[in-house]
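Single chain ahead, written as structure tokens, the form predicted on its own.
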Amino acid sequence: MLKKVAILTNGGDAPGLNAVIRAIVKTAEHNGIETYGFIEGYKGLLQNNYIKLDSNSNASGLLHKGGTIIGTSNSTNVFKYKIQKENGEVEYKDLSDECVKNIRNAGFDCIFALGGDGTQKSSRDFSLKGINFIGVPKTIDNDVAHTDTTFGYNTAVSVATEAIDRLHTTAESHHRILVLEVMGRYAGWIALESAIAGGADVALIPEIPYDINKIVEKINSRREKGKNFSIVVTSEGAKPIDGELVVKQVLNDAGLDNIKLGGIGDKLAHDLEKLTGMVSRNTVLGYVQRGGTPSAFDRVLSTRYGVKAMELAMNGIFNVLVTYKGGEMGYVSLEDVVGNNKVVGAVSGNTKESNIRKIKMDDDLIKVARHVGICLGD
């Protein structure tokens, strides 16, 4: 029988998360069962640092509100963890089994880790140390693998889309090419859907490289039907054929994925108004897309999955990933959702042994892109 379980929320904020964390608590209280929250993520896993969850004080009024009241951290790796000694000089150290520690002294049954791929990488790797992890994936990017989609992508989508209708108007009246560079780190799905519902000129994704030739054609090709100016949705991991990704800063963190990318609006801005002869500015979304009011459909599917993951503790199955697919949800193993990332403690993020969910060629969002009329630069 469960009697204490814990959340923690790491990595970047997201819309939809203090819904997951609101059901997690009101279904722990109807059966019987202790909530509390680590603050900030795994940095409170380490520090020991927790509070109770009370549906009737603390954990009520969730649903609209941003962010996460327990905070997060998306620069702790516990497993190889930054250490400045007085002289100046930087080591690593696992300090996991101090958390174990932690866990087992004050008797959580269960952690429910909601977070992206790198969090869920280290709920498998506390998994192996004989801790109950149960994951719920949260990511605006919508990349983590196994599950059709997370909480916080539906919100950032739509603010995506607010902003392009936003941009047609001064294009329009300017006679420019607007471009709009938005998140996603290394899978283009807030670029593509952003764009299609836009209704943008051209999208471009990671996992097509651009040709900006292509992209000229396109806007040269408006021009000669009398549209006059351009929408370029372009994903911050995009990058062109002959180049790479254009990184803002490469953090000195290790076990972390430490490269902070951000330019590629600024670059594909200065480049086509250079080959085209029009006016071309940059916008770039940045943070508006992580914050704020979630969306109506992503308090129901936080809602749903911070259920589901109660359900399943209740139940005895652990060290899982609470899913998403063709609209049921359902869990997979951590095993499963790690991929080939296998080495405990290891970075997280885009290499050919992580395991995070890219758009494929044969999705129908490409095909839909293409048909009517989106550029993906190719």
Second form
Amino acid sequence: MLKKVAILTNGGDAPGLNAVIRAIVKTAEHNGIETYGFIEGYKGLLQNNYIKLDSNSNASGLLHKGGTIIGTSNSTNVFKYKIQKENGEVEYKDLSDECVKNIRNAGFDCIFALGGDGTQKSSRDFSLKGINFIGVPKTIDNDVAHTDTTFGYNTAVSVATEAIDRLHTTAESHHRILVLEVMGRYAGWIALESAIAGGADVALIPEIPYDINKIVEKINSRREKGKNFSIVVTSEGAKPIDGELVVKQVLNDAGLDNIKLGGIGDKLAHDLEKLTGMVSRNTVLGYVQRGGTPSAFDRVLSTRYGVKAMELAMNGIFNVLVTYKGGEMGYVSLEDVVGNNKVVGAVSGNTKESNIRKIKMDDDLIKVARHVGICLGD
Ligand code: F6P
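Please supply the coordinates for the form predicted together with ligand F6P, as a counterpart to the form predicted on its own shown previously.
Then the entire complex follows, led off by the chain already shown.
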């Protein structure tokens, strides 16, 4: 019998986090179970910092609220925790046993970890230490393995689509090439779906390294038809066939995702202006994709994820990720989610080692994009 459970939200925030929290709390209360929330993800677990969640007070009015009421952190890997010594030296320690002690002392029967691939990697590592974890796949990038749609993704695509709509009118008025750089890390879901939804002319995704000449051909063929403007949507992780990823910053932190992507949009605008002679500008959409109120789809999906997570816990099914596949809620073991990234405490998420879900070349979206004339840079 479950008595006490806790939630943590970890990694970059995503619309729908609060809706999942609400669904877990309500389902728990309905079944006489207490819910707590660790503050700022795994950091709160390490610091033993948690609060009681109550649907009549602090966990009320959450469905439409962006962000997360219990905070998040994307700079904590408790299995390889960075410690700054007084002499300025840095050392890394495995502090996961502290977290295990905190969970056991508080008597939590299960921890719900709302996060992307990095968070779920730590969930799996904790499950090997005998702690009951249930993962819920959160990320605007939609790149968590074994699930069709993560919560937050639909809202991010809607925001990007609105941006494309707005860029269309100004591009057309000025006869310009307008580039939109969207998020997504090493997966092109946001770029591809928003390009289809917004009617962009070019969509560049990490899964297809682009040939700049193909983009120029597309833009020139539009000009020949009297269309003196073009919209290019690029994923932040897109790269040229003969070049590298454009990286904004490299953090020097073992055990964490070290690379901040960004800058490919500027490069494209610069290269396209040179090669076409058309004025080209770049817009970086940035964090507006992650902030604010979730779409109706994400509110429903988040609620389904939260209810399913609590149901699994009540049925004693632990160390799994809740999944959404073919319209059905289900689950898969955390071991399968991490794939070959098995080493405990190894670099957390969003890296070469991660088992992320990228767009496959036989995905229907690729075919659809090509059929409606979107140039994918190849
Ligand atoms: O994973 C979500 C995401 O928003 C990515 O799309 C983006 O590359 C990254 O997080 C940005 O991370 P940070 O919040 O560390 O700047």
